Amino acid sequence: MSDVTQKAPKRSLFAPDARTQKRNRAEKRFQYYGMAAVGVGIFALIVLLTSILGSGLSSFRQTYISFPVDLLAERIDPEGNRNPAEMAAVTTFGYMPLLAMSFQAHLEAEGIEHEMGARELAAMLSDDAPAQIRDRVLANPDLVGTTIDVQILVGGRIDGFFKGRVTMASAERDRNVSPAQLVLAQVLADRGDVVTRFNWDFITAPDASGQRPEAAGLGVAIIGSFYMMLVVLALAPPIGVAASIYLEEFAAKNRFTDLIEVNISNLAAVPSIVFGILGLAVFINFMEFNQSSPLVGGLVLTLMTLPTIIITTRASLRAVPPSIRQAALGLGASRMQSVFHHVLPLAMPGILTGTIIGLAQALGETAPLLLIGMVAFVREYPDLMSTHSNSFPLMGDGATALPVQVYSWTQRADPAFVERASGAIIVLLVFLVVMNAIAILLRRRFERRW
């Protein structure tokens, strides 16, 4: 028998074999999957922003009408004493006929033809317009008996006509507006008596009733959110960071600390509405805090934010190499000195990032605030400090918040509130973008390399 010598196939480093080609194809497919996932996410974000901006940007513009108003003394000051206390007895219902007559007289003086009566003309004006004139007269009683030029809000349907939300076809089916009113509004706009301009009142004014969407604003909601975030900022970061430092650097590793860690992780996954139930039971029913006050809202959001801050802070502390601690202890530093002088500064970027993200999450929460009554209609700005029966001074009477205001407006019948809700979402997104930008800047500012 003779040995059969088999020659090994020649392979080149520059010619990939079948196994390598299969691995490369799998890698390419994974890259395509990742690119597709990113593309889907970007597309969904574009669709979301387009929808919100398309329906919400118009809320930052509002339509106003200008004409002279005769402030007849016999109607708004029957006693003739020019006493604001006596004049306050005349409600807004007494000012609306005054506006309607002045509007009709203005149209006649300018030779503008129309076939509408005083009631239909008055319907073109906002229900908030009499309140604007009344407040102006009460602030300056000397205006009684004079003729003043005013610029007041038009009704929600007229405003929607200039924003493209109301058309002639829809007006024929709508009992709140008529095509004749839209025609007259267009004539006045061509003359310059009706203008659409930037609406600062949307940001500064309080909420309005369901019959006055054109006068609704976010002022009270912004102030309420600001008060709540002050409470969260004063409580959540100090408590969360202190608890994290103790658990990570000083606490003994035993079953008790393991139980605490498990519960913290579980609390981070608990639905936010559960914290609302807890706040309702403890802070309102047991401690008798004022319902819908910013203090209660801030305490509830603090409880909800603490697990997030603790988890992110502990992760940041754990990311610091043990050699930093060992070197500090080897040079004679105490355990506290090694933590606060060396470990904590290195972990600060992650701590700040996690804290701000937790605060941003709290700013956008709605469910827990609904359970503590912050969905109530609030017409006046809340006081920073007020008293409540059977309790100590509380932070604010009644308030609402930006996400709750969005929810409230989406529940109202008038379609103009959908525009207002989208505008409120834009404001809320701006706040969230600013907070996340601050987190990125702080991370880069305090980032240290070792």
Given for the second form:
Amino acid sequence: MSDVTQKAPKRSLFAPDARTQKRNRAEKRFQYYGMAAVGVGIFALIVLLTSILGSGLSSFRQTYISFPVDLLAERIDPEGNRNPAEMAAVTTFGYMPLLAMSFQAHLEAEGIEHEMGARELAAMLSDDAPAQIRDRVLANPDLVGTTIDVQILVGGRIDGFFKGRVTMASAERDRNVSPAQLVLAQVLADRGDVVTRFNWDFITAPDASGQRPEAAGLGVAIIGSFYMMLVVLALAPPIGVAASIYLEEFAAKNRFTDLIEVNISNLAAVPSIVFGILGLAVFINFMEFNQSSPLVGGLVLTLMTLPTIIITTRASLRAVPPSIRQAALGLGASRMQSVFHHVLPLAMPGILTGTIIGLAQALGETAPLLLIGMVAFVREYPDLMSTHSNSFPLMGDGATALPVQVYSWTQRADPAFVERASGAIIVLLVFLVVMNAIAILLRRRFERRW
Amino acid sequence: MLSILTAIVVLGGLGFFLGRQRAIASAGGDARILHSLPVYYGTNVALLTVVPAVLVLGVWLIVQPMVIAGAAIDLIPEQGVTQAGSRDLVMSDVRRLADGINTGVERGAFTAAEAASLDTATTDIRAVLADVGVALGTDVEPAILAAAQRSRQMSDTASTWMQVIVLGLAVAGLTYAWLRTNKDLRARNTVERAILGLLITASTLAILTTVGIVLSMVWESANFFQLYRWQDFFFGLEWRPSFEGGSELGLIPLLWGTIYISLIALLVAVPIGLFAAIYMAEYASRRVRSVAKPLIEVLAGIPTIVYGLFALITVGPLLRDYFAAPLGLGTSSSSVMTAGIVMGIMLIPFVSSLSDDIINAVPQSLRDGSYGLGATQSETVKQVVLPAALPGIVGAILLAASRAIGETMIVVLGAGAAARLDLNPFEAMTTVTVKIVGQLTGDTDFSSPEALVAFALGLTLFAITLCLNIFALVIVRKYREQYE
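Please supply the coordinates for the form predicted together with its partner chain, as a counterpart to the form predicted on its own shown previously.
To see the whole picture, the full complex is given below, headed by that same chain.
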């Protein structure tokens, strides 16, 4: 004590001593660690989103080439009677040379120089283009024999050239594209024959095979996901709300209800893939539902989202003050009436929020769907009713879902599918943002503080 | 199927109106004399119409295929069964053929009468069905055809009987309930008891799900351990499945990959999550908190497939080009480090929001006492708040660990598929979940140990996460009670 009093006159009371300074520095440092941690979290979010947006946004734009196509009657309608049923006998292979010839003729007519053979020239067009022309002709047989001006998909590599994925240098090393093709593509682009425009097909078209990434779309996957969400929406909220009402309003505290509670909190934390195993063993192997039908997917996702819905519903039931129940009982309502007429409507906003969050979770789930066979290559839009006469809606043949489509695209060899996968994720994220925004709005608008 | 359900529902609706009407009529049009509100009388009749009928329908639909399969299999000679491999395979052939013939009738390949008298000697059934778009795996054998015809015939009869019985039951229920309806019937009590029954059934679904998970995995795992020694599975150091047989299916390398990746994920998530939680709970102003907290929680709402793609296209190549390749540690873009870091990012909000709650639950009086003794804020946090919150934080970390162990898509896309016991974090390794996906996707034969091993892996995964979850929940619950 005495030496402190000796030193004291030399310094102002406001100047901290060395130890205090050290403690204050530690305080500051600690605070910076905290800020840094928050910063790292937000930074990670930003990097994640920019990386997905950066590689995926380009999939919403697609490169097309326009030139007049001669629909030679003798090639595509050998019988000559414009009957679509007979014309269907000409496969897409019959349309391929048609496109190639028209393309070559167009270049000659316009006087565009190139030094490529017919085969190399035709390879610039997408393998999917003949099928599109064929569909158009079959839908409208009057087109046979005329010359139509169409925009035709170019191959994935040429498309990549205009999006910066493919360069002259990389084309040298690539078997699938040659620098000469890129030069010609550039010439055509300068003339305005090659355009890159918004790509609706990416959202509506079905998936395409591994060689034609330029034609792959999300239509089938979106419908599949939609059907599964329908199943989840029809099953999970009623069951979840019923279970929550029982547990929160009627259940006595005993062994049985304790067991249910433990089960629910545990199921909420069980890895999602375990639900996939359950679905495989119970729905497919034991009950023999069709593999990868939307119904099975929906059932698995329902079981998965139930705990989430039950937990949020119970929280919002608990938030309704007991005085509401007492008032209802006092006026002569039965317990059931007090719950269904008074408590439940007041808890509704919270329940809806929980349901939407549960649905959003189900929409993004991938792993359990892989196990019930959703990875198969699906090109047909799933039917609401199966073709089998004696079956249930949505029991039909295979479907796929948005997140599973992302997974299957990442497994393909062509790098253009990485762009597609990121684009699919953007679509998925847009759905999720919309759903969460609705949930937040509902909460803001209707939530009541007691 | 749908038509019966519709019929039952229509009958139920009819019952509702009839019941209500009869109740009001029995009170002479004065609803005040009734024991319950008119709605309850209607609902009472509707419930008695619909519930028994639907229950019987459900049981019938489950039992019918079993009975028919039992009867059809008798027609196939014993040696036919052993030849085709197993009972299940034969039955699936029979079922496919029966379905095929039905579809053939629908699409006009033959009339119903022709279909009933098909003969393998005179018609090439496979070719005929292929014409209408039904593909059969093999040519049709006479015994299979006989079994298929028997099963078609039986299911025809059975569905007629089903319709008669179920609809009869619905009508009987309607009539009985309608006759009993009068003004003194305690309709509300009955209806409310039925609703309570429904509520209880809904809540037991959680138990049923758990039982289903455990049973299905235990059953298939038991099958697996009959084909493969359990000692070799649990203690085997090699994972080398081969579909020609002689696979080595050791759990240890998969478990090592799982634990290694989870460890790295926790090393990323715990410090960041914890410091973020401390900052949010103790330092941040209301405005900063209202922006930063939701932003970090967005990370929890992003589907794991998105993280998987992030690992695949951004983090993996980045780590390979700037760390692994210059340091000479590997050239693989999928690695333990890639999956671990990305999974760590995913886990940040789990750790931070749970810890945030727990830190907020520490009573203010503890902090005030510490400040009163002259401690700075950080000293208070380190020496008073954190020790008090420690059990809860440990619980949060355990929950995060259980998430990490069960995570699938990030490791499927980020960690690689090679099972190895290695310490190099830039080397591709694999996990239990990756192998479950790997062994069960595509066409799998559920009698081979290579497919069944996935169920044993699933059971192991379930057991580990269950222990972690229960342990964590117990800790968190104890801790909450301490300060409440």
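Here the structure is a predicted model, which is why all the values come from computation and not from measurement. Numbering follows the first chain given and starts at 1. Between two forms, the rigid core is defined as the largest C-alpha subset superposing within 1.5 Å.
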{"property": "Residue 34 C-alpha shift between the two forms of 2 Å or more, rigid core reference", "result": "yes"}
{"property": "Flag for residue 209, CA shift 2 Å or larger between the two forms after aligning core", "result": "no"}
{"property": "Rigid core superposition, residue 272 Cα moves 2 angstroms or more between the two forms", "result": "no"}
{"property": "Value in Å for the CA shift of residue 20 between the two forms, taken after the core is superposed", "result": "10.3"}
